[in-house]
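Only one chain is included here, represented as structure tokens and corresponding to the form predicted on its own.
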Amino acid sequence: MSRPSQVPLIAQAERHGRRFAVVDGQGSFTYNDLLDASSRVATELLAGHDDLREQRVAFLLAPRFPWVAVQWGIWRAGGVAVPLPVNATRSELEYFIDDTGASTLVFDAQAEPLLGPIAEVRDIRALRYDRILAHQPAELPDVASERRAMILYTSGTTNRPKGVVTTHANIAAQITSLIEAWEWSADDRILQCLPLHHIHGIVNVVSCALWSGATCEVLPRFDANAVWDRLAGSSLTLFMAVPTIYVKLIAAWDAAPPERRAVLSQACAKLRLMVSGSAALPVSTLERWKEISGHTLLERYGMTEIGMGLSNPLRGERVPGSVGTPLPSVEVQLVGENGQPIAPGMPGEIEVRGPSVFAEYWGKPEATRDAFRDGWFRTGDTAVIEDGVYRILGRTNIDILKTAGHKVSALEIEEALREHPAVAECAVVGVPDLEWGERVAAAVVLNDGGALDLPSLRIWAKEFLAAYKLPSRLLVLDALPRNATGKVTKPAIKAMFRDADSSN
């Protein structure tokens, strides 16, 4: 019989036995459930030995009870989790495992064919799940909450993607800001649909809702039809999503009979908060979405290095397009270019410190260094403070533009764009200019039936943008580039317009 469990979450878990912690396609799983797969996972795992001291063990598997059985059994045998994209090519998968130095790989039957190859050529142990169970669970080491956790890989831009390692400290900071400041508890019952390699499902979703003793609902995977009959159909108190999906449920909501549509606006009156994150929030999208179903989404902003930053409250008035203030435990600040505190009301660089903060990235100290500047960790993105609360401008050398000698948020521009009745999505990117240094160019998606010119942009846009915010440059595109997490890849729009300069 293995001892009380050292690690923070599953110390938590131990306390609420046949409680129902998920739910997936394949039936109800209670905490006692979890805890004795995630044992015999990690006594498979061990082969023996009394603790992987840290080893990697990368793991593939469809977002469902299993996922989470794998993970947390990895912790309980001391190693440390590589979760892998579900829908990622073999040549990413193979970056990720060699980046880390996996020793082991566990996937389902799903993922064999594609990995069973990669351990085979590398001479990886590899541990299919269903084959795991069998085992019967033995004495399993104690693992310091000091201890190297997770292994994340951030989306990245020009280079490969760095591996954000965090602690089991870490990822219970992390927990437990949001826990007290959304007030998480055992009645709580939230509905899954994120990818499982990011911190948003991970951390906000999954971890959140194991740690408080509350039940988490698992979708396979994300389709609007299938989100909005849980939301009908289940005791749901939370949602958490990013931006793209809310556009989608909304045009699902749209395509709907008006019986079904009065029906789904009730049933989302009976959540107590819904939450959107992982990109700017469009106001258009918050005010449609109110509309819809009662309820002003909650903006929040974090990132893979510092789990969750800032938060509009859960309880008083929500600032659309801001990201509200400090969550507990985060400390906050912005500054300028050359790290010094900036004036009041003026924009500058977010710079986060506290025990949610990241520990290294993996295998690249210079670039660990280079990402803190006296104990705070600089995140690349720039913000102002109104009326107390933050708004993110953008990324500080993607979405912070230099024009004939002005600082320009494209967040901002891309706002107003929205506004227009032929515009569905649009991005906003800096292309450099020899006269005005970068010239505001705009990648649009059109409504059905809409169209749309450079000088009759302009022309709309006077009316809401100031003269050098106004695009130059224009695109029409059918889809908006995007990575898995559904962020538009900036980069890729940049290469657009470069090659459309290029054939002219």
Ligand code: AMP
Given for the second form:
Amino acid sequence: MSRPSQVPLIAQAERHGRRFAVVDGQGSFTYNDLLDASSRVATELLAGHDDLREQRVAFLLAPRFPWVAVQWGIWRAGGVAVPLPVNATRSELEYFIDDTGASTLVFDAQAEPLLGPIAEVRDIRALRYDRILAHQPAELPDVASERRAMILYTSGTTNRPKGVVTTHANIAAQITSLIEAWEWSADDRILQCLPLHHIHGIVNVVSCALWSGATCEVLPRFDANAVWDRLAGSSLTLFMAVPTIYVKLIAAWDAAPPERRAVLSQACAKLRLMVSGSAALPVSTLERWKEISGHTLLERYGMTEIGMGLSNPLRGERVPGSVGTPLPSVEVQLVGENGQPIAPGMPGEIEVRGPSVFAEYWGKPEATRDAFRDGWFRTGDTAVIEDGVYRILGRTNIDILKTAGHKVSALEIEEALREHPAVAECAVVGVPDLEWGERVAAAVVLNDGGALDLPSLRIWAKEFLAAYKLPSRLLVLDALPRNATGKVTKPAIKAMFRDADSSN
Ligand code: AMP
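Moving from the form predicted on its own to the form predicted together with the ligand:
So here's everything in the complex, that chain up top.
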């Protein structure tokens, strides 16, 4: 048996022994099972060496127990974990593997046909999970918490995704901040149905659960009815998701017969907390969810580079449309375009400082330098403080439109347009315009049987929005383009408006 781990998350797990860590539909696995499987993975990865010394190990497995065993195995061997997205194309996977210079790929049988050939062409070591557990665990290295632990790729809206490097200490700070704020304990049980190549699922759900000695119940992929079945049939205490998931859960509840609706709504009462984040939560969704479940969703704000930064309170008032105040150990400030202080109540860019902030963009020293100002990470998000709580106005260079000399928040216009009876979903972007600088352009998805044209939308919206905020372009779509984490991809919407222009 190896010495106690210095990796903070794994050192915690060593205290939880026989408690259940992961329940994934194929079995119930204790913390001891996880420690045993991950030490075998580490042993295989080490192949007789004493330490991987931060070699990158990319892995693609279904999000079940083996996924966690591999992530922890990489850490215990001294490697840097690079979780690959399920559903990525071959060329996307090749980009992540080449960009990180991964020395080894680990995958399950399902991913073998895709990753096997990628490894072969590059002469990279390829390991199939089910074939690497046989070895008796060897002595594992001491891995100091300042060492690099993980590379996650940011969604990458315009340029190719950048690899965000976090150390073990960064990850520990991200976890402990949330554990304190949301009062995680070993009695918790959370449902994991988020993609495991993104901070939300990896840190907020899985890592917080495993630090606490809680149980993580895993759904291999999101399915609204399956989530409802778990909410109704299991002893969950926590649920965390992105806004689109709540929209889908609401649609599934609406489609259920009345008796089942009552059962589902009642089931929500036993949870102690339901959280939304990773994108703006429409107030209409928050309100509808409250009607259905009785829960006021706790909205928080975070980013791959910083972990979680701002959160509504666990206890106390949660303000719809706001993301609350800074989380424990996170410092937040709003600044003007040149980093200057802003007047109270004015919008500014969010800058963040603290131990949870990432170490660097992998292999991109210039991008890393540009991302910081005087030790503060520049998030690229704009917010305003109103009545003591932060409200996110959006990505500074995408969601803050400059039209007729005014700065306008796309999120605020979206919030208003969603109130239109014909609108099911919408996304607002700025399209370049010689006269106005940018024009407000709205892409909408209509409710069944709904109809909408621009003149009638403008007349309706005049009641809620100042004239310069009214859309002057409208596109009706069957669905909004979204990335794997459910976030609307606004550059794709801008391109649709451009295409519509060029075909006119
Ligand atoms: P990611 O790094 O993929 O998690 O994306 C982080 C980005 O998501 C942030 O920079 C924000 O633009 C956005 N985001 C996260 N949480 C929220 C929220 N509660 N409201 C609005 N935007 C959010």
